[in-house]
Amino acid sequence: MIEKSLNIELPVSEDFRVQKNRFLPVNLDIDEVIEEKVKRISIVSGTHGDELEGQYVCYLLSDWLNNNKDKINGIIDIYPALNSLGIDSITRSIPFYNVDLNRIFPGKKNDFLPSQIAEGIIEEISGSDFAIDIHSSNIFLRELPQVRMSAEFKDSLLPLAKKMGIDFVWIHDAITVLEATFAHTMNSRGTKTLVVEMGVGMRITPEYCFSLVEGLKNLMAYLGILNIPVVNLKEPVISENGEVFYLNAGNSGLFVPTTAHYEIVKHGDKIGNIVSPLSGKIEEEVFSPANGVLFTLREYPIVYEGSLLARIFAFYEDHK
């Protein structure tokens, strides 16, 4: 059931809207669902207009639910495009304002448009028992499918992440900017919210999307929202057992990887070269500082001094 969940008037007789596709148990209407206090999960995507992996996940999941309505035991709300203006204009932020929607939550009703959007989204999704916030990377980096969470909420979120068959769980210390994100706001208000990051901006990686949909179905089975068997999916690598290394460019040029994304690398393995098209020389060779998993790799080749090239999760035992 497709519904308009948020509508804000814009100039020139236009409006900003957020739509959702709501799935309910076939034998209950919404009043009966509320009375029986069935569990509700909200799956959101499109917070950034250049993140499209989640769009395909929403399609795949909705398609499966449309064909398996008898398996639904709870409320499943799917919001493919929180930042519909950004998606329509192929803009990461909210156009005209150049504001990152995921840095202004919880928002205010009487503030400027981006803040009104954030406030409306939180009000709409508040009351959900669980939420999944799906992101892609930007156009510069390719990310291994991963769940990210603040150490503040790991005790309640990590058991859920383990049911998704995800490759990597990155638990990080809270920093000030995270307090203005959708996930932090929802977790602070009692809705257990997982952030999924995968793929690359403005692209779709079908195998990542297929895998995530299976993981979401398994999580919802574990939560009792879907009446399907819970299966034992692969255990994720969890970052609290090791250290994340950031590899940044020391020179400008073209970064050419010499190893594949999601490779197990050893200390001293070459990750790639930064080359100069003008001089025909290698400006810099990039090597792994540790044994671990290459879970982030530069996708867009032009780099400048300081540009992020890769992230490696180093296994803890290598740093005793």
Second form
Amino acid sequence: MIEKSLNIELPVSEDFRVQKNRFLPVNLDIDEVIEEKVKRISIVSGTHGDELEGQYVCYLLSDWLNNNKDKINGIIDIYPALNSLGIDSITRSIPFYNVDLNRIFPGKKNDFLPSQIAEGIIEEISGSDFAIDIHSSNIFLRELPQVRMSAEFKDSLLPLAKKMGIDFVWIHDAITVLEATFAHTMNSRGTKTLVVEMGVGMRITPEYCFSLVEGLKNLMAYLGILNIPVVNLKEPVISENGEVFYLNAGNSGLFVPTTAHYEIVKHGDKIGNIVSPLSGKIEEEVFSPANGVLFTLREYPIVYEGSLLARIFAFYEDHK
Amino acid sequence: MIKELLFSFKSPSRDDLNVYGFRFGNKKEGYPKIAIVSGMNGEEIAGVFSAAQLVHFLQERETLDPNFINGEVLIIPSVNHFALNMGKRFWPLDNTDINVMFPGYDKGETTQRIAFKLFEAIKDFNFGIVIEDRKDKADCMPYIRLIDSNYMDIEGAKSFGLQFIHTKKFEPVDSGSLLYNWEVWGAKAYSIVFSGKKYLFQTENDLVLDALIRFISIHKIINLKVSGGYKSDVVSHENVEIVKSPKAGIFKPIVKTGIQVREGQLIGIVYDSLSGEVKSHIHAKSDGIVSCMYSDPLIFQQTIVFRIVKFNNK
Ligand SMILES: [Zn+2]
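Just the form predicted on its own so far, so send over the form predicted together with the partner chain.
And the full complex, kicking off with our chain again.
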């Protein structure tokens, strides 16, 4: 059932809206569902208008649910495009304001448009038991399917992430600016919220999308929201068992990787070259600083000095 | 005066980003050093212009009188020329803001490195001035902005002689600003805020240039007698009335910044964008001076249209 869930008047003959597709257990209406206290999960995407992997995930999941209505035991709300103006215009932030929606939660009703949108989203999704916020990196970097979480919520979130068949779980320290994210706001208010980062901006990576949909179904089975068997999907690598190395460009130019994303690399292995299209010369050869997995790799080739080229995860000795 | 290349960044295809500083003075013992920075984003054109006018003024005076400057003045009118030269606000490749990256990181992302190199060049000064614009779409009378912290120097800010000194509460995002990092490093730092994204307003630019000259002369960095300027009012959110638009549509202001208004006075109108009907009359809710005004004809619900500094008994 498709519902409009947020209406804010725009200057010229249009309302800003967020739409959701709500799935309920068969033969129960919303009052009965509330009566029975069934669990509710909200799956959101499109906070950043240049990230599209979540669009395909939402389609695939809704398609499966449309064909498996009898398996639904809870409320499943799917919001593909929170920043609907951005999604329809290849704009990462909220257009007109140039403000990153994921840096202004929880938002306020009587504040400027981006803040009203944030407030409306939190109001709408509050009360969910669980939420999944699907991101796809940005247009610059390709990411392995991963769940990111702040260390302060690790105890409640890590067991859920392990059911998702995801490759990597990155547990980071509390960072002040990340307190204004959707996930931090929801977690602080009692909705267990996982952030998925995968693929790359402006594109879809079908195999990642298929795999995440299976992971989400398995998580919902584990939570009792779907009546399907829980299966053993692959265990994620956890960031706490190793170290993340950052490779930043030392020169400006065109970055051409010589290693594929998600390859195992050894210390000193070549990752790629920064070349000059004008001179025809190699400006910089980029080598791995450690033995590990190339879990982030630059997709957008133009780089300045400082641009992130890759991230490598290396296990600590006792976790190999 | 020396025009110095402070640092340079190579671009893959366009010209290098060459950030220049204009250094003046005789570095006489016992006189302070001041650094002035503008143009960290590509919309701070008014700030760039004011800083450049100060370069011009000092150069003329120094040519006439080699002893005109006692201390040291370093002026960096523009940092982010790449954005200025293409009508963008932030760093053009990745849309990041240099002015949230301080103190910078020499092994980090591009804008962290730019912030690092800039901060290295200016951190050891007694005084630091950032000339910046507002993030929102608002035109304001030039004012001094200070972040409310142990470091803030209200008395010092009064020597600019601008009409208002606005103190704002510290927010997490301020931790990466040049203003705040200068203070943490031990400089007395002030931000001059005014706009001019689309037009330059001569009177406002003159006010800012006068304020800069007044400040450096009061601190004896230059040998010049100046007028006293305004006796600045210190304002915070408590004595500023925020007026919002209840409707979206097309906005037409009735008053200008710097104007005194009376309680109940009509100050703006919001029209329906298709039918042309009046959707909302906007009135002042107290007596005061219009310090800021929304600067775009397209308006959203709950947008702040006016900031009115309320009269306090004086
Ligand atoms: Zn994102």
